[in-house]
Every structure is written in structure tokens, then in C-alpha cells.
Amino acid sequence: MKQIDVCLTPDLLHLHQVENTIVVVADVFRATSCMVTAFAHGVNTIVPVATIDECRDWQERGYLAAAERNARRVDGFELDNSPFTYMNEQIRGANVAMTTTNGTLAITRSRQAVKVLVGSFLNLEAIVRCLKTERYDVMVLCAGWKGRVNLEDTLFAGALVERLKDSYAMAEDSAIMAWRLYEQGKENLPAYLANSSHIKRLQRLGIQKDITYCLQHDLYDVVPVLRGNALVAMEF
């Protein structure tokens, strides 16, 4: 039977097997559901980078660029870590260079993977259904906070866990950790998140929105794929 197993932070990512397994990225607040919320509103790719250097020079090549550090746009760039931002016009057909605090370099991190997948409650069953008919094993990588284990990103990897319970062995106790603390929270996910973290960070910057928006399941119907060194949006 094939395999799921759950990373709680980059940091860990040496202990795991990434070859011949598929990852799914996971930043819930707020990368991960900004890149699924850009492809659902017509971007075109999405190049993920780990440093703002780097994110600079693919603007400076004619790329919209998102340069986010603790929480905050970075000045000089267009873009933020809203996902309400990349529901605006100027996204549809547009091709964007991003780094973020954690979610961007999470990502850079998986390339050995044979895919990676960008994954949120926002697109929980499209990853859920395109796993389903995988043959690898799956790790979801938990993007964390600068190396640190956070809440959010451990219940989004229980909630995949719950719904592919009968098609993938829990490899770990992190997938079962991961299970039991999305079982534990499911029902109102915003009050078990209440005293996390990164929403006290995201609260003090005043934006409630974005953490509501954020935690809704199966909004979008898309899954954001890595091909060579940009993101696109797969094709079913």
C-alpha cells in the first residue's frame, strides 16, 4: 500500500525520503493559499524563490513579484502575501516571480521530489483527487515558521491525511499526530487556531480576512504543479 508521511518543518527535511515521492508544499497562512488563490484567478506560472535577490532579478526580466518577510510586503515589489491580492485583474495571464518567509523556500527545498504540489484547504480535495491516482508515496512538507513546527500547516497535512486515510498507510507518528490534531480542531478550525502563533502575527497586522479566507476547505478546483523552476497549474 502506498505511503503518507508528514515533515513538520524544512528543518526536518533531511530525515525524509524525497525521491520517488510527491510533496505537497503547504504554507496555509499565507503562501501556499496565495499561489492556489492566483492560479484559480487566471495567473499564468509562478516562480518560486527562496531569497528577495533572486525574486529581484526575475522582476527586473518583466515578472510581477511578491517579496514577503515576517508577514510583510517587501518594499520595491508589487505584490504582497494576500491572497485577496491576487484576485485582482492585473494577475489573469500574468507570470510572477515569489519569495516568501517560508513557503517559497519549502518549496525550493523539494525539487529532488518527482512532483511537487502546492497545497490548501483551498484546494484540499483537487490535491486529494490527483493523489488518488498516483502511484508514489506522499510526504506533505509543512512550510513552518523559519524552522519552527506551526499549527496551521500540521492540521492542513491532518486534514490530508483524514481524507486518504484508505488509500495511503500512515507512514510516521507525524501522520498520525498530524490525524488526530485535525480530527481534534475540524469542526471550527479558526477557535483551535485561536492562540497559534501566526495568527497572533497575522492579527497584529489587522488581517482577520485573510485567516478566514484562508481555512476554507475546497474553494478551488486547481493544483499548482512544479515544472523545471515555475509553477503551473495541472492539467487533469
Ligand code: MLT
Given for the second form:
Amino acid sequence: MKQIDVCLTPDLLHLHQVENTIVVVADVFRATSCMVTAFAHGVNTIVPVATIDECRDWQERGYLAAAERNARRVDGFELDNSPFTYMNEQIRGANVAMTTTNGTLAITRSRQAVKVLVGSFLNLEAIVRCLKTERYDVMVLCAGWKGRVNLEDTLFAGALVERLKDSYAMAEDSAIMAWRLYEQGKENLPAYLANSSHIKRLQRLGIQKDITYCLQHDLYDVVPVLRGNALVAMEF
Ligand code: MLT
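Rather than the form predicted on its own that you just supplied, could I have the structure of the form predicted together with D-malate (MLT)?
In what comes next, the whole complex appears, and the chain from above leads the way.
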């Protein structure tokens, strides 16, 4: 039977198997929810980069550029990291370069994987459908916060484990733990996450509507996948 593993933060990635594995990167608040929304609204490609300097290089080559640090847009860049920014006509057909505090870093660290997919609650069922057709083991890489574990990405990992548990064995305790947390919290995720670190951080910045939005399940039938250095929408 195929296995599903959960890496709770990129700082633990060296302990997990990335080669011969499909990695699903999750940064529920907000990078991967934002990317999924952007593809659902017609963006052409997103180049995820780890640093602000790299993002500026792409901007100078004519890309729209999104840069976020500590949940705020970085000066000098057109776009931020809110899914609502990507719900407009300007985005349709655009090529975007993006750097975020944790999400894009997690994607760039997963490059040795067989495939890198971008996951969020918004495209959970699309990810499930895609993985069911694959023959490789899966690892969910939770982006966390600056090397620390966070609750929302772990809950996403648990949701994926729950939906895949008939076709994938749980590799070890991190997958069991994520699944049990999701089981506890799934009836009311906003309440379960109420005192979590990034929710408090976003609320201090007045970003409540992104929180509610990013916790919706199965809004979009789109799976961003890394091809070379760019994310594109997977063809089904
Ligand atoms: C990140 O990549 O760390 C996040 O998307 C931060 C945010 O909420 O803007």
C-alpha cells in the first residue's frame, strides 16, 4: 500500500523522504490558498521564490510580483498575499513571481520530489482525486511559521490523511497526529483555531476575512503543480 507522511515544518524536512515522493505543500494562511485562488481566477504561471531579491529580478523581467513578509506586502511590489487580490481580471493570463515568509520557501525546498503540488482546504478534493491516480508515496509538507509548527497546516495535513486513508497507510505518528487533530476540530475549524498564532497575527493586522475564506473546503477544482521553476495548473 502507498504511504502518506506528514512533515510538520520545513525545518524537519531532512528527516523525511522527498525523493520518489509526491510532496503536497500547504500554507493555509495564506500562501497556498492564495495560489489556488489565483489559478482558479485564470493566472497563467506563478514562480515561487525564496527571497525578495529573486522576486525583484522576475519583476524586472516583466512579471507581476507579489512579496510578503510577516503577513504584510513588501514596498515596491504590486501584489500581496491575500486571495482576494487575485480575484480580478488583471490576473487572467498573467505570469506572477511570488515570495512569502514560509509558503514559497517550503515549495522551493521540495524540488527533489517526483512532483510538487500546492494544497489548501480550497482545493482539497482536487488534490485527493489527483493523488488517487498516482503510484508514489505522498508527503504533506506543512509550511509552518519560521521553522515552527502551526495548527492550520497540520489540520490540512489531517484532512488529506482522512480523505486518503483507504488508499494510503499512515507512515508514522505525525500523520496519525494530524489526522486526530483534524477529527477533533473539523466540525468547527474557525473555533478550533481561535487562539492559534497566525490567526492572532492576521487579526492584529485586520485580516479577518482571509481567515474565514481560507478555511472553506473544496471551493476550486484546480491543482497547481511545479513544472521547472514555475507553478502551472495541472490538466486533468
Ligand atoms: C506565509 O507564507 O508565511 C504566509 O502566507 C504569511 C501570510 O499570511 O501572509
